[in-house]
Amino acid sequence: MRIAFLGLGIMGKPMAQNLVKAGHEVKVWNRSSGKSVDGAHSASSPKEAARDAEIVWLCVSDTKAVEEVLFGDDGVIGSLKAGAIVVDSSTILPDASLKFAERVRKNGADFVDAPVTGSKVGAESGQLIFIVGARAETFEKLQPLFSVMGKSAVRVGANGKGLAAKLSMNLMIALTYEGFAEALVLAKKQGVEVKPLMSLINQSMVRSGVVDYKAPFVMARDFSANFPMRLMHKDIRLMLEAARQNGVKLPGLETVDKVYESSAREGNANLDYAATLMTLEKAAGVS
């Protein structure tokens, strides 16, 4: 298929690379220069990348970036052909995505929100999970591409529902990891060694996928970004805004938001979100 892939960050670049490896004709664009994908053509603008594309796939940082890429002066909308499908794997507010979908459909194309979970490792290995809001028939058309970049794709409903589900899942991730980090700090402050504590965790009901994934990095004190703290913090703000819009109280997440604010002030924003552990350690006076 002819695919325009827009956004070559931590997630986007390996996703585009997997599409190339599968034999698709891929044209890529990235906001900052100097990024490319082996075997793909590079475009100077989203408009150029989207020209003649059957699929336009976005993976950019936030709502403002999505709007600019789609509808800016050199945006996708200027060359989007009728019958094309725009797929957005960015994490933004559902109501913003619904507005973008309406504008795209007025131009004769279809729109899908398909945020992902699986982090950097999943993107590189083609093991992402796509959380999809789309028409059923459009979802089926995209299955060959989902299968190249991920291990599964779950349609949770119509437009906007993929993003709503993604924010709910990231809420669980943020709270689960913060509970793990706080438990480590409290145990350490009381003189408990981490290795036997981890053995207990791994044998008990508190074991989780989040802990399984993050614990090896924590044990190695490796806080290089698999999912940068600044992006998880952005998602937390989206969760809180979605909660405000829907009359939902999230007191636990409001507290975690304050931890992220403190950690960002300490200079950890570009590290992995697991680096909030260091902020808790510093406050407790443990290492």
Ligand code: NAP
The other form holds:
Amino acid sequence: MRIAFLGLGIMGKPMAQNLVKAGHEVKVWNRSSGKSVDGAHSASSPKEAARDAEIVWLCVSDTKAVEEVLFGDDGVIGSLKAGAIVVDSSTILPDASLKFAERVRKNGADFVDAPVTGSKVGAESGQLIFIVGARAETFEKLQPLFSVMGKSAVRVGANGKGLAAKLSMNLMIALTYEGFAEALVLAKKQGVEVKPLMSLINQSMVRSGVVDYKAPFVMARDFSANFPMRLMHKDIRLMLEAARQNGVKLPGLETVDKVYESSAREGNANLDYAATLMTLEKAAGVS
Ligand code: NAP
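Mind sharing the form predicted together with the ligand? What's above is the form predicted alone.
Everything in the complex follows now, all chains and molecules, and the chain you saw is the first one.
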């Protein structure tokens, strides 16, 4: 298929690379220069990339970025073909995504929210999980592309529902990791060694995919970004906004939001969100 891929960050670049490897004709674009994908043509604007594309796939930071790429000067909308499908894998507010879908549909194209879970490792290995809000027939058309970049794609409902489900899942990730980090700090402060504690965690019901994924990085004190703290913090804000809009109270998440604020003030925003551990350690006076 002819695909435009817009946004070559931690996630977008390996996703686009996997599409090229599968034999698709891919045009890529990134806001700042110097990022490219082997075997893909680099376009000078979203508008140029989207010209003649059957599929336009986005993976950029936030709501503002999606709006600019789609509707800004030289945005996708200026060249989008009727019948094309725009797929957005950025994590943004469901409400905003619905408005973008409406504007794209007015141009005769379709729109899909397909945020992902699986992080950098999942993007690189083609093992992402796509959480999709789309028309059923459009979802079916995209299966060959989901299967190249991911291990599964789950359609949870119509437009916006993929993002609503994604935010709920990231809520669990944020709270689970903070639970792990707080447990480590409390145990260490009481003189418990980390190695036997990890053995206990791994054998008991508190074991989790989040801990499995993060523990090796934490033990190696490698806080380089797989999922940057600034982006998880952005997601926490989106969850709190979605909760406000829907009359839901999230006291655990409100507290975690404050931990992220402190950690960002300490200069950790561009590290992985696992670096919130360092903020807890600092407050407790342990490492
Ligand atoms: P990233 O490495 O920070 O990349 C962000 C991308 O967005 C870059 O290509 C950046 O361009 C582009 N961008 C930012 N602002 C823009 C703007 N105003 N206009 C156009 N492009 C803009 O982020 P990432 O980790 O790939 O994440 C991308 C999305 O996936 C986010 O919504 C994130 O929440 C979500 N996500 C990430 C992970 C993860 O583990 N990393 C997992 C699941 C979901 P420049 O290169 O010019 O800065």
